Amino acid sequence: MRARTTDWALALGVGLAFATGLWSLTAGRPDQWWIVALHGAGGLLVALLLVPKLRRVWPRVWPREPRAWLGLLSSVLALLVVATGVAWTAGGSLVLLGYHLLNWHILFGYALTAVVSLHMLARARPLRRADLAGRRQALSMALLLAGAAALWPLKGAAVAWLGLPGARRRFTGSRAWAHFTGNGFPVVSWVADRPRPADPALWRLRVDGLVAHPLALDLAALGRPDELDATLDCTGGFYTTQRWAGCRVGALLDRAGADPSATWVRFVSVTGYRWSLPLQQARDALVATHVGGEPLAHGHGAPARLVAPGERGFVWVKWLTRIELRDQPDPGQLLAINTSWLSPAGRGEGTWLPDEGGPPGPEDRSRL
């Protein structure tokens, strides 16, 4: 392949791998396996493109001008991204500086995307028609794409044939952990939320927004009539299937009198962390107060957390305090989940008092 064609193909390959990597963090249902497969094939495409790239630049691998160092750095990062990704899916368990291979894969991926973007701004030359013309160029690119598409299932077959731990992973690459053990699975956070434990006597779950009868429910009023077996697949690299108990969201919405115009439901944590789900999907979710027959531990979201089957763990909002019916999704939720740890409650300050400030009064109890 021509030099410019290779460089642009590499940049596009990195962009594809980055975009599908982010997308794969939302893939929780088995029928979404193809998102993870597309990410893997994109990463292997980058690995294949590195071969002609490194052959071309190897004689000048130690660049003399500052701008050229971005190219060398991007090549090193690309190798690290591919190596950590393949090692993780094969079952690698290396932990370095407190981070395991999946964490390093994600960190290297962010760094690679940033460096490649800077490198393209500094040195990229526009593609010409001559760079793409010719059957040889078309055949080369077709072979690379076919090779990347074939290497992904071949890698999986090799992992299974060799009996590596990765063969027992979920399609997301997550490891099985402590199924049906109650609170025995790891305590993790999307970023770093660490609120104080709640006082059960003060905790209230508010159900409001587009409803006829706003509610403020304590634990006794919430109850735990419903049970659900669901798999929590954490983007940190593990999955666990547990029996959760609590109250179906749909039952709470019916009690509050959902407005016909409502189409989305937003779930809000005491830290400000929040996520929204389409109404029909939200109705089947669970406000869980127990797991495996025991009350939720604080680290797992006590007094109550959202259990959203088919969604990745970051959607399962912990330390739940509010359910709000809306006529549109929450446009600020991506920012909220990455900044909630900076809020007073997210830093472990403040209390779990209701929104009005102060213990619930008679007006709250009348809506239980």
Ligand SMILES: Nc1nc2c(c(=O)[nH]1)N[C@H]1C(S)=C(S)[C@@H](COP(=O)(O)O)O[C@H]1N2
Second form
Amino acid sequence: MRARTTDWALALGVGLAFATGLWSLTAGRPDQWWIVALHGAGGLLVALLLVPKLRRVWPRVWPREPRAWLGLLSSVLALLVVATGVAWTAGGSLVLLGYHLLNWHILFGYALTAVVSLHMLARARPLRRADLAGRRQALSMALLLAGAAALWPLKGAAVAWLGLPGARRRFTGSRAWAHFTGNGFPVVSWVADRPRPADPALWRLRVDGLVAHPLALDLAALGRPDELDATLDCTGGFYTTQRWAGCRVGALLDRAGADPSATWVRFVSVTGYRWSLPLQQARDALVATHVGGEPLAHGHGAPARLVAPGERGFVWVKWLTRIELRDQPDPGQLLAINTSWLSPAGRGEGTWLPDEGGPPGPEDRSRL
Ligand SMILES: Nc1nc2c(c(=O)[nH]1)N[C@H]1C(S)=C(S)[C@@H](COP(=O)(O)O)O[C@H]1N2
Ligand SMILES: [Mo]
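Could you switch over to the form predicted in complex with the named molecule, since the one displayed so far is the form predicted alone?
After this comes the whole thing, all chains and molecules, with the earlier chain placed first.
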């Protein structure tokens, strides 16, 4: 293949792997497996192309061409990304500096995308028609794409055949953890939310926004009429299937009298962490107060959390205090989930309900 064709194919592979990698973090339903498969194929395309690329540039890089160092750094990062990705999906459980392979994979992936972008700004040459024309070019390109697409399922088959632990991973790459154990699964925050425990007697769940009768429910009024088995799959790399109990969001919306103009439902935590779902999907979600027959532990979001089947863990808002009906989505939520840990409640200060009770004693503070 021509030099420019190789380079642009590499850029395509990195771009594809980056986009599908980000996208895969939101994929929670098994029918979205193909997003992860595309991610794998993009990454393996990069791995395949590194061979001709390094053969070509190695003689220039190694002696002394500082301008080529970004390129060298890209190659090193690409090797690290592919190695950590393949090792994680094969079942690797290496932990380095407190971070496991998937964390490193994501970190290296961001770094690779940034460095390749800089490298292209500095050195990319435009693709000419001649770089793509001709049977040889077309053939090698087709072989490459087919090879990358075939390698991903082959890797899966090899992992299964060798009986590696990765064979038991979910399609997202997450590893199974303590199914049906009540509160016995890991406590996780998206960044570092750690509010102090709520006083269940003071806690209220507000249902408001585009509704006929805004509600403020205590635990008894919320009740626990509904039960549901659902899988919490954290982008940090574990998943757990549990039996959740509480009240269907749809029932709450009916009690509040949803306005016909409502199209989105926003779920808000005491910390300011929030996420929204389209109305129909929100109706099928659960406000859970119990897991496996036990009341939710504080770390898992007591008194109540959202259980959103088919959505990744970060959507399952913990320490829920408000459900708001809206007529539009909420672009600010992306910022909110990354900054909620800086809010007073997110840092473990203040009361859950500022107008009830005094300031908390230091002994009331919790650590997640
Ligand atoms: N309020 C709030 N809810 C949150 C988070 C958070 O940081 N703050 N983290 C989310 C993430 S990333 C995951 S994976 C799940 C983890 O739930 P668990 O701690 O019960 O395992 O909660 C979600 N809900
Ligand atoms: Mo998560």
